[in-house]
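One chain follows as structure tokens, the form predicted alone.
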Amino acid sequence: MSRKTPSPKSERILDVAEELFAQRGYDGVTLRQIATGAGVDVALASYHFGKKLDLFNAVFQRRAVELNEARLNALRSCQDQSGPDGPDVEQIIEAFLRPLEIAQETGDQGWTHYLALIAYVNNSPYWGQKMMSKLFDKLVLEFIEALRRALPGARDEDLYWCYHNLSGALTLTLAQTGRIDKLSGGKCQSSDFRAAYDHMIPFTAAGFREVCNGGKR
């Protein structure tokens, strides 16, 4: 079902759905709970978005275009600034990750909920196949191609396995489970996004270089 023209009420429905889906997952939320949280009738939620699955899809798609554009712009910027040799592995990974940090640091709880929802979907064998590929594969493949140029001689399977590991670390960061807070005795905070990406960028770049040992940079 195609989405109707946005209105304050439809945006409120999306906001509440985004928060509840991020907190409880798809099966832990009913359309009635979303409507109640948004202060509207179930019939109005159904009018704007159809069934719960349609609303789930609308929530997941809403911020994807903006997020993809920010990451692609970051990649294009580092490519333009790096000269004929192109960006190195760290610069490419930074372009992939920093827009997420910027979104998380806006103070907009909607982004916090949305990125937690991405973590939920990406970690699900059911939803991951249905939703991540449709919205994010084109972007991810652009980054993998940039990494392929930065690591000449790397085998494709090694690049994809390294991305798999990067995606796993990113998913845990987006989920903000609080695991690292407890494990470190408070020395690390899952809400400290700058620290998370400051560590993830060199760590994963070193992993790409070690595994994709055909790279010269």
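Condition change, the form predicted alone to the form predicted in complex with the DNA:
If you are looking for partners or other molecules, they are not here, because only the chain is given.
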């Protein structure tokens, strides 16, 4: 094997850090809280990952490759199944969103925390730009290109603003703040990604068509 197997305790550190960083942000979490949560001495985090910032980056990178692959596969899959004109807007957005149900499917709570961490980073003026681009720009630009094909004649500016709207709706979903639960009196649940995407897909698809294609179907 080219990559050495990480010790189980270092994995637990990553798991706990992932959850706490997602809830409270980088500065809201101390290495001691992480160590305590992982049942480990404080110094161990430094030993395995170096500085606190390195640990943060390690957490953020850990699941990025797998996530990108899942979403890219979904895009390729719907592209293969589509006709000569390529997939339509709904299919592309579906490929963009559905792989994010991975937490519910696998039952791995870690994925839920990771997605909330992405939401934290993506919405942060301080972390956002630098950290997101490095790991996700390539994938995002592929999706935007697919959308461009599905929306012939769309202006660049319109396309990017529409993606921005989609990204925002998604980000707030991933953050799982529980606000929609309260507002709706329990009729909607932040934890129900399925329901969120069931609504987000037709919502944003209609938005893309309206703005980029004059509402034509």
